[in-house]
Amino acid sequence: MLPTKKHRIALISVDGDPAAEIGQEEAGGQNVYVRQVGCALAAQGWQVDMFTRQNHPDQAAIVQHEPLCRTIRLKTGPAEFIGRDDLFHHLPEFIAEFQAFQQEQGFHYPLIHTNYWLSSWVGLELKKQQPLIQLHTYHSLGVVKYNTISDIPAIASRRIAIEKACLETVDRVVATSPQEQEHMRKFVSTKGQIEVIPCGTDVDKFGFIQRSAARQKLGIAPDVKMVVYVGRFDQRKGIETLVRAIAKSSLRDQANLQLVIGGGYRPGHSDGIERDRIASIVAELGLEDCTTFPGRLDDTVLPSYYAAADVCVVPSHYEPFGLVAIEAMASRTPVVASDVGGLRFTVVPEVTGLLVPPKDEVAFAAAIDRILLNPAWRDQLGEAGRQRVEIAFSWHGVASRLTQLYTHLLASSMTSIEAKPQVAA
């Protein structure tokens, strides 16, 4: 169902650039994720902008898209990089810029939909400012993820503090996966309304050229038994276990075995290091020769490397959706991935790929070696997951039900107001 008119709506990403280029430093799904949506849903008529933090001086302040999406980037603390634990403090400027531009266009936007923690506590506090709707998507939980690291930052008691108010308060939550529902509810609150709307993919850019013609185009051979991964350089994402698992495959001694990592960093950042220390570790295990690091792999190549690969490896862990699951099954290319989060919502063991246990390389190694081995069950649980995708996860899809829950709410809060007695004059 369309909206009865163009509401302008406004998506909220202040960590996270819809207009950056992926791969970079801590842009990743939630970029894609939020650029993705804005743009399904101006296709389906509403008047999208989405806000989020300049980080470059010589970046634009308005980048169009679409006809009906733009995304706007205020100034929020100086203008260059700033890691997502060290953002709060910038937040009222954020704010103050945001109420200014409204100002400006003479207008107040009658919904939001925030993304991340840092974008929730915006909204929470544009709600005591203005009567606005509003809905959020997480993209992670803080109090899972401090689970899996060490190094538990300063800020973790605040974010966890906020989570819970944003759950407990908003008009409505966005969860990703029926698993990331269940960590709302087991370790964040029982209050608050959650509604399940997957992450999607683009099913017209993935799937559209064959295994043989996408390696041509990239120089791989034929024979080659080709495992990829994409993504960030993070430690969370567990690609020291993927490269630890190639060097236990039984088909690490064969010629034709090639690992291929890719992924955007910047020498001297935290992807940078953790790029430098992959690095070492494949040195370390003898596996340069069968390793390539082709960098950023961007719109025009990265279609060809999913359709290249027999299978793509996503070892993070931890994962509230996964975005590289669905995108490697669009392209009909078969996905291990960690049992954790929503990869257990995206990949269906024994159908589309195979999920084990994280940080298991015996595990990541045999589930590896199986699908390399068997190039006809390889091409089986491809197509089964192309299937998938174009069933469950395309993005005009994931709009259509966001339309859905949007019209629901901004119709709801027109009834509430209606409702509400006149004092007489």
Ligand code: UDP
Given for the second form:
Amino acid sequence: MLPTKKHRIALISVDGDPAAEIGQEEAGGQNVYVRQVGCALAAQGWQVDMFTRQNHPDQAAIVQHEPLCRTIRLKTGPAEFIGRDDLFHHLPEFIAEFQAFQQEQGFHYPLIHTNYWLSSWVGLELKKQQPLIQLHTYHSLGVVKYNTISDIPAIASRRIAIEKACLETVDRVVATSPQEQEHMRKFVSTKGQIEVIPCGTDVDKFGFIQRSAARQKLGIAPDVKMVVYVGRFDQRKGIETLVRAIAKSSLRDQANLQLVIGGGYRPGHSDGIERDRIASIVAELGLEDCTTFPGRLDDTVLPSYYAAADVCVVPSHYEPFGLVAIEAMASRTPVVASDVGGLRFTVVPEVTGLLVPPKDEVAFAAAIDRILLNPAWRDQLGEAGRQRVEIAFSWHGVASRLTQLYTHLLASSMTSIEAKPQVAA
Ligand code: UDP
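Shown: the form predicted alone; wanted: the form predicted together with the named molecule:
Okay, now the whole complex, with that chain kicking things off.
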């Protein structure tokens, strides 16, 4: 049985602000994960402080999400957006601010859960300065990611070394899929302890609007064959493959085929540049009439976009988990995804959607067409997807698994402190 008294704990996500607007430049799955895990843990009685950096002078230093869950923004370099690859040398300041915060509160967090390699380093440094339990979720592994991109950043070797040290040193690594665990063992280290606890989704937010009502709300005609992409504009997301697949679809010449590419971007920033690149491919392939870019989809419309679609496509080159796939499934919309990473865990081929080789536009076109041409099968896949999410991917279930793990690690650390021989003063 779990003890009723729960501790005050810290989730650390230096680069992914849990209180940020999701769906544009570097604010995606990690931000959602930290926010949702934090709130779900608070609902189970933990007092959760989520630490991130301030990236705008107007941002509140503290955002209270729930009575037991808040985001705390620490000063870390200039109060402006700094890309992940340029943040590392500001981290000592984050650590100093974190220590000052603890000092002010007269309290040391007994357990921290760090997110992404930057925060793992923060945790490893804190661990040298105070007794604490550290858990870590990677969200992306440098060694795997750098295999899928051409412009390797200067920070790459440092990131890879820290990711290895992290796996070998922290009290527990949380892999979000068995595939991510396999990658860690194969490419990062055979040492260290890993537990697989998936990401989740809000089963009450998605799946409560019918396709017809969603279309009415969005002004999409009932006979449209609608293909949706949701996510950030980043080359690793493979949006180009999707656009090229639509150009190859057997339904291409039908007036009712529609591709919706949802996601925010900032002109001149990396996502704005990728968005422009995708738009130029759309133009080059003559798909402008059937393609729309509705921009960032916030919570007031996101569930409707998923529900309205006939198929949701996740064409990533690399995806440690991929929240979009389970959000679509929760909305009863089948998923066509790349046969990579966590998508192999969430999408069950021929049951909740289809998996195809990454970057293979012909295979994507064939898979999309199979679903678009068979509405009865589409509904069957959608229903199975919803059931799979309810069983395996609710935030409540994720938080229960984390609660068990935190409680176990805290209890073991207490036992080891008690078991230590007392030295006479
Ligand atoms: N998202 C959103 N609005 C958008 C685009 C994306 O809310 O316009 C959300 C999406 O619903 C999902 C997250 O951003 O929760 C993306 O997470 P995922 O794991 O799929 O990708 P990541 O961003 O981690 O690469």
